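Single chain ahead, written as C-alpha cells, the form predicted alone.
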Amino acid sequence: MENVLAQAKKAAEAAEVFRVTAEETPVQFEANRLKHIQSKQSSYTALRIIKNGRIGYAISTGAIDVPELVSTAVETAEFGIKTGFELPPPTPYPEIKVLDPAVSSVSLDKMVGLGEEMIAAVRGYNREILCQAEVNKEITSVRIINSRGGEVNYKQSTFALGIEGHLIRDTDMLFVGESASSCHPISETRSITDVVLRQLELARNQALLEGKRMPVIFTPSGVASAIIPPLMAAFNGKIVLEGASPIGNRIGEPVFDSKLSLRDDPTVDYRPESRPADDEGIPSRYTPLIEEGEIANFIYDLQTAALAGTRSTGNGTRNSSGMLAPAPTSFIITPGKTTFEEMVNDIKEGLVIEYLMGAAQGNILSGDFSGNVLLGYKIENGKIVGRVKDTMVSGNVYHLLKEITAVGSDAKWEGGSIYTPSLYCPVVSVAVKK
C-alpha cells in the first residue's frame, strides 16, 4: 500500500489507498439437509486521487500492479467528476469494540451443529416443513492510508445464523424465517428457533381477511421489509443533492409524528456494521436523522458533503466494486414503551405484518409502498386469530408515520444494520384477492 501511494503522490496532488481482505466459511443447509461448507478468501485494493481538482479512480484484486493501478486512475481523472473536499489528516478515532478474536476458533463442527440444531427445533413443530439455513463465520481487515497521513487500521468479526422454513400445501405456501449477527460467536439457537415456533402457531389457523382501509402493526421485521428502505433512501445525501428526496429541503420540519426518532449509528460496540471510520478514514459518529418527529440530517461522504456546503457524517461506504457514495450504516428507531400485546388488545379488526414481499418495486423515492404479505396475521377483538392469505398492503410512509398510535417496546436487530420496535398505524390500505 505504501508503495501505491509514493507512486500515486508523484501523479496527482492526492491519492488515497484503500485495502481490504475477508476470510469467510459459509455453512449452508437446504431442504433440511447439510449442502456445502466453503471457506473462501477474498481481498481488493482501491486507490482514488485527485489531479486537476477531478478524481480518479482504478480498483485491483489479489495481487497488485502498481505502475497499471496508478495509471488507470491519472487516466479516469482526465473524465472524472470534480471535488471540492481535501482527504482527512491524521485525527483520533473512537474506540469501537468490533473484533472478537473467538469468532475465528467456532469449528466447523460446531458451526453444522448450529445448523442442524435449527432445523431440529422447527421440524419437530412440523416435519413437512423444508428448512434452509446458514452459519456463517467472518474476519475482515480494512487499512486506509493517504496522501496527508491520515491512516485507519482494524479488524471485525461477524458470525450469522438464520433459518428459513416453508411449508407448501396444494396452493397454499408458508414462510417463515429468522435470523441473528454479531461480532461475537453465537452459541445458541433457541432465540431464533423460539420466534419460528411463534410464528408458526399463530399461522395455524388460517383466517378471512376483508379488504378495506384498517390498523396495522407492523412487526420489526414488517418495519425493516415496507418502511425502512425508502427512509434510507430519502436520508441519503446523495439523493437530496439530486432534488429527488421528498424531505430533502426540510431540515427542522415536524414531518413524522413526535414519537418517531430516528438516527445512523456506527458506534455501537459488537454490531456488524459498526467501525471506527468510514470507508474514506472519517472518524465514525452518531447522526440524528429524525428527532421526535422533526427532520434533524442527512447522512454524507465527502464528495457529497462538498457538494452540499456541509460535513461528512462519515457515512462513506465501498460497494463491491469499491466505489464509494453515502450509505447507512445502522439504522436505530428508539423505542417506545408499548408492548406488542397492548398494540393487539386495542385493535378491533386489524392486520399483524410480519413479512411484506416486493414493497421495494413501489417508487421507492416518493416513499410509495405496495407488496403481497408474505407473512402476516389477522386481529379480531383483541386477539391475532389466524394468518391472512392472498393480502396485500400499500400505502405511502410520509403518511403512514404522520401519525402513529404508538411505537413499541419491542425493539430488536434486523438484518443486522436495522433496530427497530413495532410501529402501529391507524390506518393502512389493505386489499384481499377473491
Given for the second form:
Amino acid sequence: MENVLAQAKKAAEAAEVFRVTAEETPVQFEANRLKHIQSKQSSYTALRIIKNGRIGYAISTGAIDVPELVSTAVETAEFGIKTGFELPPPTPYPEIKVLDPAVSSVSLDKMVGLGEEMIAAVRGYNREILCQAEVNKEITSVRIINSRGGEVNYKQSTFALGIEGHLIRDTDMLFVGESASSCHPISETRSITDVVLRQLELARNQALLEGKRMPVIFTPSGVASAIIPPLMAAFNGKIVLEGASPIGNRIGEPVFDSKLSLRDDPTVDYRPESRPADDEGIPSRYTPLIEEGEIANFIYDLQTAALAGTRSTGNGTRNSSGMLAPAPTSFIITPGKTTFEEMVNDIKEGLVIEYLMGAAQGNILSGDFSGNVLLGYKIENGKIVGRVKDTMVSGNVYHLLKEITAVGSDAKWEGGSIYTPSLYCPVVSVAVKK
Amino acid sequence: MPDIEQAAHRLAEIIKTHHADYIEARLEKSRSTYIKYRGKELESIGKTSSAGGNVRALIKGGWGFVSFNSLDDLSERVALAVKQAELAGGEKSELAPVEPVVDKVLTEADSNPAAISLEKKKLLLDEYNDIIWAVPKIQTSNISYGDSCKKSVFLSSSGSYIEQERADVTLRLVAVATEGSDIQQVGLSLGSRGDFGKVTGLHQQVEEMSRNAVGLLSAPQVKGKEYSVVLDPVLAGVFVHEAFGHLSEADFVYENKRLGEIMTLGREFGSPELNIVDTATIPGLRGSYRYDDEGVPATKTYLISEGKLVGRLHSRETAAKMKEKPTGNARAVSYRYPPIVRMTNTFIEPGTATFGDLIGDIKEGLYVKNWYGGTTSMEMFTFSSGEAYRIRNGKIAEQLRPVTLTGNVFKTLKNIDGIGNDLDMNQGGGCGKDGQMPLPVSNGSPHIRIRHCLVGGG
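The form predicted in complex with the partner chain is what I want next, because the block you gave corresponds to the form predicted alone; please supply it.
Time for the whole complex; same chain goes first.
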C-alpha cells in the first residue's frame, strides 16, 4: 500500500489508497440438511488520485500491479469530476467496538450445530416445513492511507444466523423467516426461531380481507421492506443536491408526525454496520435525520458535501466496485411506548404487514410504494384472525408518515442495518384480488 | 494481470492428488470500465481489474467451496474444499453424467468494448445527457455505463478444460422531472454481449424517455383493482422471467416433494397458444454462452409448450436427483460464488394477434410498458411498469402514473388470453438470486394481454 501511495504521489497532487481484506465462512443448509460449507478470501485495493484538480479512480482485486494501477487512475483523472475537497489529515477516531476475536474461533462444528438447532426448532412445530438456513462468520480488515498523512486501521467481526421456512399446501405457499447479526458470536438461537414459530402460528388460518382504505400496522420487517427504502433515497445528500429529494429544501420543517425520530448511526458498539471511520477516513458520528417529525440533516461524503457547501457526515461508503458515494450506515427509528398488542387491540378491521414484496421497485424518489403482502395478517375486532393473500398495498410514505397513530415499543434489528419498531398508520389503501 | 492459465494447469495437477466424488475449479480475470453521470456533471469514471478463482468439491452429497483472490497456496485451497465437503457430506453424491469437454471459446474482435477509448464512450454519454437536459422541467439525470471483458478457465476432475471469453455492455439512463414537490422518473436500460454499437444511436429514444418523465407530472394515478392489461414486450419479458422463469429453476423443486408434485411435467399452466423457452444458444444475447459454469453445453429448453409444463432448468445435481437431462443452466455471477441454477434468455414465443386485436375489445383497461423491476416468491410475483396508459373502448387513452402489478403464477398464466406476433428481446436486465447479482440475462415476449390482473393504485 505504501508503495502505491508513493508512486501515486509522484503522478498526482493528492492520493488515497483504500484496502479491504475479508475472510468469510458461510455454512448453508438446504431442504433441512447441511449442504454447503464455504470459505471465501477476498481483497481489493482502490486508488483515488486528484490530478489537475480532477478525480481519478482505479481498483484492483488480488495481487496489485502498482504501475498499472497508478497509470489507470491517471488515465481516468483526465475525464474525472472536478474535486472540491481535501483528503483528511491525521485525525483522532472515536473508539467504537466492532471486533470480537471470539468470532474467528467459532468452530465449523459449532456453526453446523447452530443451523441444526434452528431447523429442529422450526420443524418441531410442523414436520412438513422445508427449511433453508445459513450461519456465517466474517472477519474484515480495513486500511486507508492518504497523501496528507491521514490513516485509518480497523478490524471487524460479523456473525450472522438466518432461517427461512417454506410450507406448501396444495398450490398455496407460505414463507416465514428471521435472521440476526452481531459483531459477537451468536450462540443462542431461540430468539430467532421463536419469531418464526409466532409467524407460523399467526398464519395458521387464512382470512378474507375486503379491499378498501383501512388501518395498517407495519411490523419492524414490514417497515424495513416498505417504508425505509424511499427514506434512504430522500436523505441521501447526493439526491438532495440534484434537487430530486422531496424533502431536500425542507430542513427544520415538520414533514412527519412528531412521534417519528430517525437517525443514521455508525457508532453503536458491536453492530456490523458500525465503524470508527467512513471509507474515506472521516471519523464516525451519529446524524439525526428526523427529530420529532422535523427534517434535521442529510447524509454526505466529502465530494457531495463540498458541492453542497456543507461538511461530510462520515457517510462516504464504497460500493462493491469501490466507488464512493454517501450511503446510510444503520438507520435507527426511535421506539415509542405502545406495545404491539395494544396496537392490534385498537383496530376493528385492519391489516398487519410483515413483508411487502416488491415495494421498493417503483418510483421511490417520490415516496410512492406498492407491493404484494407476502406475509401479513387480518385484524378483526382487536385480534389477529389469520393470514391474508392476493393483497396489494400502496401508498406514499410522505402522506403515510404525516400522521401515525402509534410508534411501537417493539424495536428490533432488521437485516443488520435497520433498527425499527412497528408503526401503526391509520389509513392505507389496500386492494384484494377476488 | 496474473496468469490464470498457468494457475489452472497447476490446479489440474493438484486435483488429481485428492480423493473426492468430484472436484472442479474455475479461474477468472476481468477488466471493466464504468462511467456515471448524476445531473449535468460526470460523477465518476474508473477502471477495475479483477482476478481470482475457486475450487468446489463434492463428497457424499456435501459441497465444499473455497474462493480466493490470491493465486498462491492453491494446494491448501483444494485441501480445504475437500475437507469442508467431507464435513458437509453424509449421503450420496449425484451428478448427471456429461462428456468431458476440452475447448476454447474466444470473443469476436468486433465485440470488445475495451478496444474503444474512454473518450469516445464519454462523448456518447455527453450527447445523451445533453438531450435529456434539453427537455424543459427536467430536474436531473442519471446515466450509468459499464462494460467488462472476462476470461475464465474451467477444469474438473472428470477431465474437462474449457477456456471462455465474454464481454458485456450495459447502459442505464434515467430522466427525473419535478414540479413543486412532485417527482417523476423514467428510465431506459440496454445491454449487449460486448457490442458497443448496440448502445449508440439511441438519441431519439433518450428524448422520448425525457418527455415521458415530464408527461408523468400531469398524469393521474389509477385506482387499485383488477384490470385487463396489455403488456409491451419489455414488461412482458420481465413478467415471464419473474412469474414463471424462477419457478422452473429446478433447485427450488428437486428437494421439495410438495413443490415437485405441483410442478409435475404435463401440468396445464396456460392456454394452448402459450409457449415459453429458455435458451443460451442464440448468438449475441446477454444470457448466451457455449458452456455453463459446470462445463455443460448450453441447450434450448421449452419450459411451457402449448400451455403445458414440459421442462425445467437444471444443474448437474438437480438433473440427476430429478432423473432428467442436464440443461446447462448452472451459472455463477463471479468466481466468488458457486454455480446455481439460473435462467439465460427467457421468452414467450410469438403468437398471431396484432396490437389492434389485443386492445380492440377492452372497454376499460391498462396498457403498461417498460420496467422498474420485478420479484417473486414462486407462487406470488410482482413487477412494476415504467409507463402506463389507460385503454378506453379499444383505444390507447391518457397517460397514467406507473403501476405495480401482482399475481399468482397458477392463476395469472391462465389469464393470458392474447399473444401478439411481435417478439422483442430486452437486453437491459440483470437477475438476482441467493445474493448473486446482477447476472447478465435477457428476456422477451410479444405484446400480451392478461385478464383480471391485480394492480396497485395510489
